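A lone chain, given as structure tokens: the form predicted alone.
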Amino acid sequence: MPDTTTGVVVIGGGSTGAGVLRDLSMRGIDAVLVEKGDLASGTTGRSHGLLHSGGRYCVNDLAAAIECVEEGRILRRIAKTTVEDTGGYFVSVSEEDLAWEPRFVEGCAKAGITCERIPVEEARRREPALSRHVRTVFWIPEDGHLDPFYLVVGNVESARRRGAQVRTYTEVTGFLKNDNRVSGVVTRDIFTGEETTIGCQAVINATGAWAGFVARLLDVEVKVVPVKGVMVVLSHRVAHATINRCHKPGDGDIIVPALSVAILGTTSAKVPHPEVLPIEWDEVHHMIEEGALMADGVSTARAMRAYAGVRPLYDLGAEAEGREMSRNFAVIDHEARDGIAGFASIVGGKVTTYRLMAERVTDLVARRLGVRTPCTTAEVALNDREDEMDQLRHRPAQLGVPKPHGDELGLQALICECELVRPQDVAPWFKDPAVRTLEDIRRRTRSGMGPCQSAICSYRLAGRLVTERGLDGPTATRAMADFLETRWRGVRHVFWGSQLRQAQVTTGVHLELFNLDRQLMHDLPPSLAGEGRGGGFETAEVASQR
């Protein structure tokens, strides 16, 4: 007998899985989402955060471009707190770019993308950062920045309010079956090793680049090609709007202003496994060189980290590779294709089209379950309760609070000055059982994602582990050290110039001021903090009682 039962199990905690969970809950279907890491810890959280206008695909992949246009407009309505409506420029800097322009303009017209050619002088007045290399400019208002972490959390919290459940750091290791019908999943807690079973009527595989591995547990095939993309984060925005190169999509041809930073992207290279994503110095250098052709200041700004994500491109059997492969998505009905009832996969696509992807696969599963309630996720906002505070994005205007005896505004203390994160922004997440590391706090609040890369806020967050969760000092110290280590993994790829000096400051703060290295030398069993698990909060005693 299963340890627990539900209607549908959703595997995967990225944007698509979170969207599926919300869609199921809004149709009245009981659901549980399981994710082997944290929410948005895979492909979604490693994107460049572009809210796609469709301009990048309108020539070679018109269907994907049209989906981006339509879904982008929907997200501006239902997910306002996750979207920064920057607009974007497509710029030409070479003869090759100029030759691409007629096809680009025609593609925009076919896809329904607003495309206005403006004089370079006017463009520079609006966007002073535009490089001297820029020769022509197109204004695309549909481009923007979409915060992937807030988006996923918004969908999950909306689903939770309707009764859905979420289990992070929970890996699916097998399936329960009755003849040729899936009847549940076998899961393992990544931290404690505890195995549990969840009975269900259907399973939706929304694991992106990992979809093939999950399907293989049922001896069926899902062909997903993992394609690595390297991105570089600059310590300030550089530009007000997104800047795209007006040419056939290539490496280093986009700059996305993302809240307090700017993100340069991206490369495209097939990799053997979605978790094997090496970052080479040449790739980072190439991103900076290409970005500098579009915007001044890119080559002189502090490159504060680099990271890599993996695109889950669906193999349609064509001969195309890499950037030539479609960015569209596919819903796989394994009952019709493989004779395995109660199992469906959703693969391909991108963050911008997550809602549509979720709708399509939920339509299939709901139909199989006899549920006829239509999808309403395009009409109902993520923050759909009038009494709900906006917890998805903190705003500078909220930093002023009335003083006890008067109307004059006074400043409150901050957890993270770089990202303006307040104590009340982090407090609810320490009460959430799905939040199990300081990295999880980062993804939900942006603590540690600014220019100092957690040099200061890390010890404040560690202090909260003591006051909010009652952990002892050594356990909190280990969690802080693990959090700093995850930040270091991205910093080490840009270890030169001003970033080298920043790293020296961080090292001085934590080793000389806080004696972090000596504290970690004390007798601290690895199990106290989930050694190797990214700073888990549970002590050995707590874990043994689970």
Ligand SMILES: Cc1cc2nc3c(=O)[nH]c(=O)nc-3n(C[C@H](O)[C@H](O)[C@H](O)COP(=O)(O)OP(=O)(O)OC[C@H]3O[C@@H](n4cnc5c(N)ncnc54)[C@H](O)[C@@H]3O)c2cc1C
Second form
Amino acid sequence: MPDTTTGVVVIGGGSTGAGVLRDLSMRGIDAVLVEKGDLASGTTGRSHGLLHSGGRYCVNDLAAAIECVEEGRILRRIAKTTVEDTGGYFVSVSEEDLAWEPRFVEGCAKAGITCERIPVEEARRREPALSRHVRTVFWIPEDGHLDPFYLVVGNVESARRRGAQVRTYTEVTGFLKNDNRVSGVVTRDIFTGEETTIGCQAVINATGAWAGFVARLLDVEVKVVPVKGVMVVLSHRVAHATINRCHKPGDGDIIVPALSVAILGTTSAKVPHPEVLPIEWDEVHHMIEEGALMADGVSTARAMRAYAGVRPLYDLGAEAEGREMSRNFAVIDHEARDGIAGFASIVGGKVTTYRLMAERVTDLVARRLGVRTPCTTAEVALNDREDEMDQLRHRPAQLGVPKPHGDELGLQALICECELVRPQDVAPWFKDPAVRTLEDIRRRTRSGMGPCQSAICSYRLAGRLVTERGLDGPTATRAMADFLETRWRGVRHVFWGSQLRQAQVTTGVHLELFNLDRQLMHDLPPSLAGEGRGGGFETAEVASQR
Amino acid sequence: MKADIAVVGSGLAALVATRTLHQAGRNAVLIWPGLSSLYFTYATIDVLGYSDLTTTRPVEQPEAGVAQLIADHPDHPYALAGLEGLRSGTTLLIEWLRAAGFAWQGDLGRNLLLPTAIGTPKPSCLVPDSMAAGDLRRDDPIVFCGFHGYEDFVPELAASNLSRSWGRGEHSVRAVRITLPSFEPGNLFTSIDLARSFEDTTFRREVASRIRREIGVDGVRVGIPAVLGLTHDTDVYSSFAAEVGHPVFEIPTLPPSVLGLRLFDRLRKHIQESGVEMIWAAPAHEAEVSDGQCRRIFLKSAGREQPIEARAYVLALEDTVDGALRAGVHSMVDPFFHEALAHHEMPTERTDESLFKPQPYASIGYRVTRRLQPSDDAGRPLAGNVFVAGGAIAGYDPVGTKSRGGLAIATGYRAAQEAMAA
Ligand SMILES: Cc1cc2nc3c(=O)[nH]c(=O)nc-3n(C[C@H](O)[C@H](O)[C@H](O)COP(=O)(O)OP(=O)(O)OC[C@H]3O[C@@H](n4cnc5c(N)ncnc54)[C@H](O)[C@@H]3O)c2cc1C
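To complete the pair, please output the form predicted in complex with this ligand; the form predicted alone was given just before.
Starting with the chain above, the whole complex follows.
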């Protein structure tokens, strides 16, 4: 007998898994999502957050471009608060770019992407950041920013309200089977090591770059090539709109103004494993150089950190490699393909197309379960309950516009001054058992994402672990140290100028004023920090709530 | 502008050097490149908290610890400044603090062990009287008192950590909070706002009586965030402690550290009041050297270039914080001689993978001669009449050993002596 049972288990808490969970819950199917890290801690939280208009794919992958166009329009309706309609520029800076232009224009026309050529002088008036190297400019109004954290949390919260459950830091390590039918999963708690089984009628493998590993637990093959991409975060937006190079997608050709920062991306390199993502100086350097070709201010802006993500490129068996491989996704019906009933995989795709991916795989699984309720995720907005999104996260940083409720910001208490995060924004998350590290609070509130990279808010959050979560001092202090350490790993790659000076404030506060280095040498619980994941906290009380 | 001796810097080393020159009757000008962020993270003056980077055993006697350090590491800046430099500098500073109206305790013969805002004991040598009652070498129980809505000192966190490491029994440490009059918990207020309010008698009395009521019992001492007055701590502290009716001690908070502001603001004003000329917000960007001597340095102030001509110069800058070093992508360059003090193929080489380990960048600075002159690779002075003090000296990192303040005092004092002799 499994420890608990449900209808469908969704493995993976990225945009795809979150989308699937919501879709299932809206069709009235009981579901549990299990994620071995935090929500959006995989590829999703490490993307640029570019809401693709499709412009990047319209030449090489028309089908993907068309999906982006359609999904982009749907997201603007159903997930308004996660999208910032910046619009985007596609700029040419070299002869090669100019040669690409006719194909780009043709591709846009075929995909139905609105694309307007504007004179460079006019473009510069609108967007003074465009560099002097820029020779021609296209305006693509449907490029934008999509906040991946907010999107995932929004989907999950919407599903939770419909009865779905979420277990974070819970890894699927095996399957329960009846002959050739999957009847459940075996999971292991990352922090406590505790094993649990969940019985179900079907399992959906939405583990992106890890999909092959999960499938292998059932002795079936899903070929996903892990391809690393490195990104650099600048401390301000640099430009009003996204900027893309008008060429065959390559390294360092995207700038995304994302809330209070700008993200430069990206690179492309095959890696042996989705969790081996070293950041090389050449990559960081190259990105800043290439970015500076498109926009002024990139090379002089304050770089705050670098990070890496891993693309889940689904190998369709073609010879194509890296970016040449399709951005398209695949739904794999393992019953039809491998004779294993009750198991489906969904791989590839983009954040932008997460909803469509979820719809396709949920269609398949619902059909197998005999559920005929149609998909309604394209119509029902994420914030279908009053002000849901506002409760999830207020976004005063965005564009400097006043907050919707007209709060007087200057007078409100703040936890994170850099990102204007208030106590009431973080408070609910301390009560959520799915939140188990301070990084999880960061992903849900942006606390610690600004220039000081958590030097200040880490202490305040650690304090709240004691006062609101009931943790003891050593556990809270370890969580604080792990949070700082995770941020540090990104800061190290851009260690010059202001960010180097900033680091002296961090060490001044935590090591000199607080003597944290000595505290860590004493009797703190061991760090569980892994790449991109702060150590977890756990108390009997919280564990029992789960 | 002409001067006898020019001191450049905004930290403790610069202040000590300037005071040393002034006390010796020399005409010094203090050039303040800009507000140092150390301001906001400073509290006590640590001479030597730990003898090396890995020990958890605090140094009990800083003077003896420094003597040992000098014996073991003859090139350490403490060795260049000499034990005598530390002693004389400390005496000078203590007298100065008194003259400036501070009540501080200082004795190179012992370290106090004071709880930090995370409840970790930390060895410190020179401390304000208002912190001394926190000394963990004493046994009486501690109550940490915080304020509702104030996130920059969390008494519960401090109490929980300290109760485990301090071994005076479980009930010897506890945490309480009170609501402050006129500060709504949901509103934004900083340490500075609180410190200003504590200068008001009515406010202070009301807070004291709330704390007294909250604590109830006798025989405890009370640790509260260091916000007892922005400028004149002495009166605020002693009257407040009397009103609370228990020994009270301040604990440095998250930045802005009121203790740092109090210290630097007062010393800076005092030195001006005593007739020393100061040049504000003027980062230096060039030294003119001929025949082995620095003839002039050039400041950038309000967009203008201002030359300063002196017989000797003390460069008492603190790392990169106040612009001692310019950290480019590959090179760290000094603002006077434009020497590349370090070159890195990759910026990551400047750091350790862990934030909590010694950082290579922190020990980058001027190589110096035994007389603290900045020197080239071969050990030849870049200019015979220039002397370096404080964090900008290469080869040591005060973070792990908790020795920033003592090094500033010792090298500041010694650099000033050398400048007078030059
Ligand atoms: C550098 C880079 C930039 C990108 N930029 C963009 C962009 O700007 N716009 C865009 O639309 N797309 C972008 N993408 C693509 C997009 O990020 C991904 O396609 C998308 O996030 C994939 O989501 P996912 O949910 O399928 O995978 P993931 O987000 O990786 O989620 C899978 C999850 O499964 C979990 N998991 C794995 N194994 C197990 C197990 N055994 N048990 C439990 N859980 C498990 C993982 O921890 C992970 O969180 C980018 C990708 C990269 C690499």
